[in-house]
Amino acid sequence: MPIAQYALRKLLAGIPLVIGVTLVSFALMVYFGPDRTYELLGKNPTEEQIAEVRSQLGYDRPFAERYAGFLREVVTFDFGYAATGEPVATLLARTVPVSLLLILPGFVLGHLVSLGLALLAAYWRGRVADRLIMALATVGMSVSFVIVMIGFQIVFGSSDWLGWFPVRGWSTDSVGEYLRYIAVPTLATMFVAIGYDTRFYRALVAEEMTRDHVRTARAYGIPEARIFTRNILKNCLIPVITRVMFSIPSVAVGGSLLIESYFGIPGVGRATYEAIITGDQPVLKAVVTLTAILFVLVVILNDILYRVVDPRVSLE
């Protein structure tokens, strides 16, 4: 089966997942969510005024009809207006690029540095370098992400310490300004990523280095660099791809929400946090839907990459 046809089949198979997520989100956030009737009415409203507002909000319609309307919003990406009066589509178009520019450097560098440290630790396993790298990884795993962000803000942003970078706000007026504003968030993201990912990658590489085919290759005198790239790293790619791909949704949502809240960055994470605090349902509906679609795309891309790096993986 061609990869394009397989990808289309996986995309169609992901539709029930999206529908399930939207059904749960609709039930929790809309149907059983906050009743906005009295927010739109003055004091001592009459029964007729209450009934009119509930009719305008659609509260008097049956569950299936309201859910069908919610699905139309999902398909058309027309989620209405945020509490500020701004169209949700405009809000997302403004905030999603900011979040991508913020999260991508730390995400990419965190995995690359973690993999590099894991290779060093596995190659020198049991020695001083291995112990130092694993100690650093343990510290990164043990310290809360919130504490790491606050600590890095104090060390790199406070004038009493280094004071090298700004720790509040956002600017992309120039490449230099952009790099200054993402420096501390990127370092904090990398520090935590190194803690979790280095141990995982090190265990993979160390286990692969003890395989029979690796010992056989060494016995035949194959150069160590070739063994490392073709016999060890190649066989580690599938779990590495899985680790990277399935960390995308959590980093894109949870990571951006924390970072943007603490660093005052106007991205989609901060908009989501403010929507949670204010009960802004249109924004929450849009974010939940985008997250579900992102997860489905990650699953599809993950399966395709499996086949690319290992032709033995069946597409059926």
Second form
Amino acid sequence: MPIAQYALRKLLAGIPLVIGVTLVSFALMVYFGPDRTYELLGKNPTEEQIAEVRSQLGYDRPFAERYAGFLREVVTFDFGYAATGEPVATLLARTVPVSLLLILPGFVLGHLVSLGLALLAAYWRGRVADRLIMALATVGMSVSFVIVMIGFQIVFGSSDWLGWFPVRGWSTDSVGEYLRYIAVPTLATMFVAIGYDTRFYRALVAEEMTRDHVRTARAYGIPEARIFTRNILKNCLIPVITRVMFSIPSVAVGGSLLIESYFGIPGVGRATYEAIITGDQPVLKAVVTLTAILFVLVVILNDILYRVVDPRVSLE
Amino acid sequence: MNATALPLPAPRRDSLGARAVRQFRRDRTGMVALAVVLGYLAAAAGVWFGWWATDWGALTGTKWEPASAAHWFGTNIIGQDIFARAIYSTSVAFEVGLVVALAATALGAALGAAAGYFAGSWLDEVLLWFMGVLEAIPFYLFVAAVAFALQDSPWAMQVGMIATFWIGTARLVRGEVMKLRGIEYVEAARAIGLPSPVIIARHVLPNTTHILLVQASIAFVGAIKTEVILSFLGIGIRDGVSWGLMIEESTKEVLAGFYNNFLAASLLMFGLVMAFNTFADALQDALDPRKVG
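Switching from the form predicted on its own: structure of the form predicted together with its partner chain?
Below: every chain and molecule of the assembly, starting with the one above.
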């Protein structure tokens, strides 16, 4: 089946998922969510004023009707205005690039370093180097991200210690400034990601190394390096792709929430965090919906990449 | 029994469980890790029985006292004993971890088994759809939304975690049950007319125990780590104290050069999570004969 046709069919199959996400988030965030009536009213409102605001907010209408309205906003991408008065679309256009700039270097480097360490560990399976790498990975996996963040901030940022990088904040005035500001968040992200990813990748490579076809290749006298790239690495690609792809939606929207709110970086994660704290529903609505759509797209892209990597996979 | 007639030792016929226990006991790292976890559990149990750390909320000293015989880890910004707070937080971590691990694993087992046993039916489709939906919602947003919907109940964080942590278990159990339901003994159970719920509960689910144990241990660690992040963000533990709240409190102190609060919570938490991760690894090695070490 041509890839375009396949993608279109998958896109249609993704509709129930997006509908489900909007239904759950509508029920949780809007229907059972915070009542904003009294926020919008002045002091000592009359009965009529209360009723008027409630009808403006749609609180007097039934569930189905309100959900239909919510869905209409989602379909037309008309998310309205954030509590600050800024259109949600403008807010996203302003914050999403910041988040991507912040998170991408650590995301890419983290996966590359993990894969490298995993290959080394698997290559020296059972030896000291393997044990050392795996012990370090377990340490990385066991430290809370919050602790790494604060610890790295003190060590690299505080003037009492190294004082190499800014303690917090954000700047893209020049490449140098940008690199200085992303250094500590990137190191923290990598430290934690490497713990999980190295273990995952090593398990994968180690299992692949015990396969019959690898033993056969070895028996034929094929050089070890070629076995490694042709027979082992290539067969590991599908789980690697899945892992990388499926971390994209959460990384792009929600994953930077903690870093951004702690380091004071004006990305979509901090905007989301502020929206959570203040109950700013238009922003939350937009973030949830866009993540769900991204999720569907990632699933489709993932399947297509499978096909590219492994010709046995059919797109039927 | 004619054991006396035959001098040969009877062949060892022990269950998979007994073999796993024997395997585990040979794993020295795993045993050490288990001992550390049990030490933490004892510390937590002491708090539940009211033996120690009862004065975690009391102002027993002055601001930022250094470590001393009276205050082993010093005191925090308002003069509370950091050691008592850190120990009390251990019990909070166990409460969160145990509740979430048990509930999420039970839910995952039940729904995963139902989906797997009736794979291809509408029930399976609906469950898969529901799992996909929950996975597609950003986690922190979901927990915050649950907190709103539950009107700031102190259980909001746990409910949010349980509602998402079961999915991984359910997917694994579903896959395993799909394999098991084609095996002869399950077919035989069906042939003699046992109702499906009985077959699932008595003949299928017990064979997924190895998955459930490992998943529960992963959920336990996951819940403790998530508690720290959520409490740090202000959407986790609401009253009382926890490692996450202590670390949140310490961010105001570390920049002033007072590290006791931060170190106490961080090190205690790291010790438990590290020991439990190591324990879970050893458990997995003991339970899964196919795993390549």
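Numbering follows the first chain given and starts at 1. In this text the structure is predicted, and so the values were computed from the model without any measurement. If you superpose the two forms and keep the largest set of C-alpha atoms that fall within 1.5 Å, you have the rigid core.
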After superposition on the rigid core, does the Cα atom of residue 64 shift by at least 2 Å between the two forms? yes
